[in-house]
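A single chain comes next, written as structure tokens; it is the form predicted alone.
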Amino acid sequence: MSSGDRVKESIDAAKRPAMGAGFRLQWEPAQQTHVLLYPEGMVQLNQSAAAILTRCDGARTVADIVADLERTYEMTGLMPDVCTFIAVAVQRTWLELIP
């Protein structure tokens, strides 16, 4: 089993991801992109990362977020990719998971 597989298994679809302490998601009009701001700097997000993070409001579950993304983009099978991204974001403290 790869480390990516272990990461996906560790994300519970019933958890509610929320922005981590000290991080703020913001649309940056000058760059025409979402950025993640934190005291030491900024992360410029690609479209996929922004689509996921804008839905991580602490109210929706991972399953809700995936369902919304699949409806919005008319796709299926996004759970593994979304879980991998959320796991990485949790490791980087961009997100925290609420039970």
Given for the second form:
Amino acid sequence: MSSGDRVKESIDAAKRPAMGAGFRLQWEPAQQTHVLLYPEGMVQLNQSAAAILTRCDGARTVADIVADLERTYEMTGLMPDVCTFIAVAVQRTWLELIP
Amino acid sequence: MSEPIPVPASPQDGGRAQPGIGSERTGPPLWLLLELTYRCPLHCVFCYNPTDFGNVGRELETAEWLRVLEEARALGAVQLGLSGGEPLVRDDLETIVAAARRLGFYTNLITSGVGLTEPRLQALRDAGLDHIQLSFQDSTRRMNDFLSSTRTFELKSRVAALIKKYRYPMVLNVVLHRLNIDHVEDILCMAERMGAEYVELANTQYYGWAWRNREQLLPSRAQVRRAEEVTARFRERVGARMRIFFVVPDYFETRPKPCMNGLGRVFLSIAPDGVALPCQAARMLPGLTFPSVREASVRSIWYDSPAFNHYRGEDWMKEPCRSCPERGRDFGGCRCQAYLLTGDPANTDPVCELSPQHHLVTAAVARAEQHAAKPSSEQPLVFRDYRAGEDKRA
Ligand code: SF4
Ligand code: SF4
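Structure of the form predicted in complex with its partner chain (previous: the form predicted alone):
Okay, now the whole complex, with that chain kicking things off.
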């Protein structure tokens, strides 16, 4: 999981991202942040990462998530950023894409 | 299993800096390790349990462990290691896992696999166990059995299959040393066959039993280099399918590791008898009385006890660390190593080439080179057991 990871595939907006096996997302009051927990490790998530990952429930599609984020944060044009993030997350196995 | 437990991963893209690192303020003990028992059916030569573990007091009761979990979680502990000895020796492991999971811990079981039957694995899964780390001593049965002094290899292969069956990510930990480091290729092939997702090739850390056996276990520089090359090639071939971590033995470095990210910063370990430690090996440090969870709350131990505050900050440091620009990165290295090698835990970790005692490390490495050139068996390996534990620590 080095920052040298490169993203090769583009993301199909009809797919449904879900947490990868062994990964768990939760809010930590002591750290005042969302964290991603995995075997013997932890990543503290910044706000945008948390906003995306908390929506990756295996039910919503990438398109649903983008629409929800744009509504919630009153923004537009988030698709490319969200796709890039999800692609990196998939590569790091934080997320799995369900057809 | 008493292999080294990595402290929390450093922040990555999408993450933020860890609190408490490089700051004066004491952050929470994000990492909690419960060494549930020192009992273990194996007798590894590299075990870093204390060599006098036979004399450690009565193990904590279930209710006491559960109270530790509650108190630590309230402080912000979130990664939980369940280790030992062999944690499966405790028949309340399932209860402890269930309680931990309910509290929001990410639960890691660190096991030799002995005692991990299908019913127990099923029960642990039902209890919410997140992760299992399985240790292997080597890839060949002969070597494995020799190094762990029991016939456990087949059992471990079976356990590995079980772990896969219950859809856990498969993490293999292999402790490397002179006697198995040349088998790294076989070890990695075996890991691949078993479908391992992560492999930690962790070089022995020289505490406890491993310290007693150091002269027999320290590999030569050429051995380490070969093993690294093999690992790099393998990594290239398997790509992201299997992530391989190779931890270079610090004796071969010129700077020490930031041991535990600094004592008392993120890591809290509880020994079987309830003694709280800032590192599993720290019990050996002289002049400190480590408090027991039987007598004090986890909060007061972490924040207020003199033992936990002693190595926080930089006041304890001696030269050359005290005025070194790198002290915020490595915190002067490992206190236990400084103590074992130099007799004073406040000295610079002699792994550092700036240490006036660095020659102690290079001399040990030089002896390892000689050994590699001309193996001798004048000093027998001491397998971990209770009897050998009764005489004095080396
Ligand atoms: S003897 Fe081996 S298996 Fe048992 S605790 Fe020590 S290192 Fe772990
Ligand atoms: S002198 Fe001390 S602080 Fe400086 S690099 Fe060496 S161990 Fe680290």
